[in-house]
Every structure is written in structure tokens, then in C-alpha cells.
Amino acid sequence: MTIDLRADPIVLTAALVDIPSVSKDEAAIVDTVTRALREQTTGFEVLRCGNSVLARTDRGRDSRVILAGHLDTVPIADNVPGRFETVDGQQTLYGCGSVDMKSGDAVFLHLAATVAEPVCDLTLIMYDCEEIAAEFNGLGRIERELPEWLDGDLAILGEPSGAWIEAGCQGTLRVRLTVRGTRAHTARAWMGDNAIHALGPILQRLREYRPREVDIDGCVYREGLSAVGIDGGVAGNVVPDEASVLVNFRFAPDRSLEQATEHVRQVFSGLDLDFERTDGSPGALPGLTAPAAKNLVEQVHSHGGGGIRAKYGWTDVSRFAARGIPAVNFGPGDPNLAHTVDEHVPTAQITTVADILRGYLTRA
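Can you give just this one chain, in the form predicted together with a further copy of the same chain?
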């Protein structure tokens, strides 16, 4: 298979969609992309690493921008090869990966091949296994094995963001709140102490909780505290002696993971329960005041397309933020269509993202 990196990124997106690349089955697309980078770009060192491919320039520029995207998709649902349709007068590309995230990949590959003299050095990272369990994530493997490839002044992830800059990301943590009681036969319920009944005040606190909204660098983050699981019960005739609620806190990046955990502990203070944090990942500050990021923001504003907003979900941008590198999501496509059978992208968004990034990489 061959792809033409110099073709319109819309055409290149369609070509990438037509190469199936479900997580763990990505050899064909990585072979194709690696060969294209070697044959159709100049000034790049190209490194194949497992099912990821890395490429970077070393032009001695003052700053370095990382363009990163994953090449894998969720399982195909009778939506490969892709097809073009006109929807409400707009050219639209349907197909698995058209949104998440071969359109973003196509823009990055096209720019690597066509921007002859970028104002900064470039690092391109096309990685594998983003759509499955975190342990397989190719970017995580690169972070462990080739950390120097992640150095830079700004990281742009081409995840679908509707051609808006989505900056930073919220943190997430989960706690299990367990209450204990005394087991008894329900025929003599007064001899027991019902642990499920004792969950009432926990749920009451969750109902009363008013999540915070916070503005950081012009991005509004909106927190949320949600029960995501509840469990209790021994048998149909037993007063249960244990019950628990699993709670997920999504928090703005001005709180550290520890501060966020302490906040959740305070929400339930005074209740008799066991508090256990089961997992947690810090958020990422938008970092839009850093010079490399500020230039991108200006480019977006002067282009007139898209805009800038906070990212609510947790994404791979926080891997860069944890290294002190500002990172944003910026790619074509509506993230709500990712992973759907009906996945599709208005091709004008591919052009918008490509135009803004071309302007950013070639600005005076």
C-alpha cells in the first residue's frame, strides 16, 4: 500500500481510513506510514518503534512542536472502506477512524511533507494501541523507553475537538466509600444494623453537592462528583453488614491529585465510613500562556475558525503536562461521534485544522 502525503489532507484521510488498523493489528498502516515518511519528507530522522513511528527534524530552531496522534481505531463496524457523502450541502467523509483520529493524523503527515521551512523544529509521533487498556498505550511505551522523543515546547494531539483548541484536561479519581453494619436475619431486623440503609447520607451528600466551575487561562473547567457504582447485600433474608459506593471525581487542573482527594474526603466528612482511593490521574493545566502555545492561540483567533475551550475528559495530553510541556487537543471531527458506527467528519474541518497549523508553523 502507498499513500501520498502531499495530496490534500482530505484525500489522505480517506486513504488512511481504508487501511484497517484496529488496536493490536496496526502493522500494515505503520509500514505504510513509515515508508511514506522516509520517502516523501526531507530533514526528518525516522524511527520505527514497535507499531509506532517517530520522526523529527533537527534544524536548530528555538522551539520544538510535537504533533502526536494514534493510528489505531476501535473495531470496524461495517464502516471501512470510507465513503464521501454530501450532508446539508457539506462534503462529509464517513468511516471508522474518520473522526478518531485519522483526519488529525492526515493533517500532521501532510504538514510534515509539505512545510519546507517551519519556524520551529518538529517531532511527529504516530503511536499504537490508544483505544485499549492503558498498559498497551504506545505513547506510554515511548515515554518509558524513548523519553527524549517527548521533549518539546508544545504538544499538539490531533484528537477530535471539532477544530477547536481544547486545552489541558481535567483530572479523575475514584474512591470507594464503604459502610459497615451488623448482620442479622431480616425476621429479626432489629438485632442488626443495616449497612445499605447507612448509604443514605452518602447519597444525600452527592445529591446536594454543587460542582465548581473554574476559569484557567480563559478555559472554563467544570467539575463533577458522580456515583458510578453501588453494591451491597448478602441474601434475600439477611440484613447486610457491608455496602459501598464507588464515586468518580472529575476535577479541574488547578487541584493536584492529593488536593482533589482531600476535597472528596471533606465532602463526606462526619460520616462513619471507610474511604479508599482506588485510582487517580492528575489533570493538566492548559498552559496557554507559554510562548509556543500563545502563538497557536493567536493563529486560531486570526483564522476566525474554531475557538478555545477547556478539555473535560482525561486524554494523553496529561502525559505531556506531567513533563511540564503545554499540550492541547486540536483535530477535526465531533468527539461525540468517535466510536460510533456512524462516525463521520465534515471535510471542511480537516481543511481548517490544516490551514491553522500551516499558519502556525510558517508564521513570520
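Can I get the form predicted alone as well, since the one above is the form predicted together with a further copy of the same chain?
We keep it simple here and write out only the one chain, dropping partners and molecules.
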């Protein structure tokens, strides 16, 4: 398979969509992208790392911008190959990964091949296994094995954002709250202590919880504390002696993971329960006051982008923020359409993002 990095990024997006690349099965697309970068770009060092490909320039510029995107998709739902349709008078590309995030990848690859004299040095990272458990994430592997490749002054992830800058991201953690009781036969329920009934105070505190709204660099992050699972019960004739609630906290990036955990602990203080954090990832501050980020903001404002807003979900910008590198999400496509059977992107958004980033990289 071959792709033309100098083709219109709309055409390049369609070509990438037509190469199946479900998580853990990215070898074919990585082979194709690696070969294209080696044959169709100049001034780039190109390195294959597992099923990720990295490329960077060393022109001695004063700053370095990282363009990062994942090449994997969720399982195909009879939506490969892609197809073009006209929707409300707009050309639209349908297909698995068209939104999340092969359109963003196409823009980055196209710019690497066609921007001859960027004002900054560039690092391009196309990685694998973003759509599955974090332990498999290719960017995490690169961070462990080749951390110097993640150094820069700004990281732009091509996550779908509708041509808005979605700055930073919220953190996320999950805790399991477990209550204990006494098992008994339901015919003699008074001899037991029903653990499921004891979940009531936990659920009441969740119902009464009022989330914070936090303004950071003009981006408003709204927190959320939600029950996402309940576990309990032994049999249809047994009073259960244990029950638990799984709680998810989405927190603004001004809290550390430890501070967020302590906040959740305080929400349920005074209740007789066991508290266990089952997983968690820190958020990422917007970093929009950094010079490289300010230049991107100016370019978006002056060239028809959507503007700036907070990123509510968690993305890999967090990995860069943890290294002290400002990071933003900026790509074509509506994130609400990611992973859907009718995933699709208006092709005009691909053009808009490409034009804005071209102007940013050349200061045109």
C-alpha cells in the first residue's frame, strides 16, 4: 500500500481510513506511513518503534513543536472502506477513524511533507494502541524507551475538537466504596445486616454533591462525581454481607491526582466504608500562556478556527503536561461522533485545521 503525503489532506484522510488499523493490528498502516515519511519528506530523521513511527527535524530553530496522533481505531463496524457523501450541502467523509483520529493524522503528515521551512523544529509522532488499556499505549512506551523524543515547547494532539483548541484535559479517577454487613437467610432477615441497604448514605451524598467550575487561562472546567457501578448480592434468598459502589471523579487540572483522591475521600468522610482507588490519571493544565501556545491561539482566532474551550475528557495531552510541556487538542471532527457506526467528518474542517496549522508553522 502507498499513500501520497502531498495530496490534499482530505484525500489523504480517505486513504488512511481505508487501511484497517484496529488497536494491536496497526502494522500495515505503520508500514505504509513509515515508508511514506522516509520517501516523501526531507530533513526528517525517521524511526520505527514497535507499531509507532517517529520523525523529527534538527534545523536549529529556537523552538520545537510536537504533532502527535494515534493511528489505531476501535473495531470496524462495517464502515471501512470510507465513503464521501453530501450532508446539508457539505462534503462529508464517513468511515471508521475519520473523526478519531485519521483526519488529524492526515493533516500532520501532509504538513510534514509540504511545509519546507517551518519557523520551528518539528517532531511527528504517530503511535499505536491509544483506544485500549493504558498499559498498551504506544505513547507511553515511547515515554519509557525514548523520552527525549517527547521534548518540545508545545505538543498538539490531533484529537477531534471541531477545529477548536481544546486546552489541557480533566483528570480522572475511580474509587470503590465497600460497606460490610452480616449475612443471613432472608426468611430471618432481622438476624442479618443488609450491606446493600447500607449504600443509601453513599448515594445520597452523590445526589447532593455540587461540582466545582474552575476557570484556568479562560477555559472553564466543570468537575463531576458519579456512581458508575454497583456490586452486591449473594443469592435470591440471602441477605448480602458486602456491597460496593464504583465512583468516577472527573476533576479540573488544578488538582493533582493525590488532591483529587483526598477530595473524594472527604466527600464520604464519616461513613463506615472501605475506600480503594482503583485507577487514576492526572489532568493537564492548558498552558496557553506559553509563547508557542499563544502563537497558536492567535492563529486560530485570525484564521477561522472555532476558538478555545476546556477539554472535559482525558487525553494523552496529560503525558506531555506531566513533563512540563504545554499541550492542546486540535483536530477536525466532532468528538461526539468518535467510535460510532456512522462516524464522519465534514471535509471543510480538515481543510480549516490544515490551513491554520500551516499558518502557525510558517507564521503566514
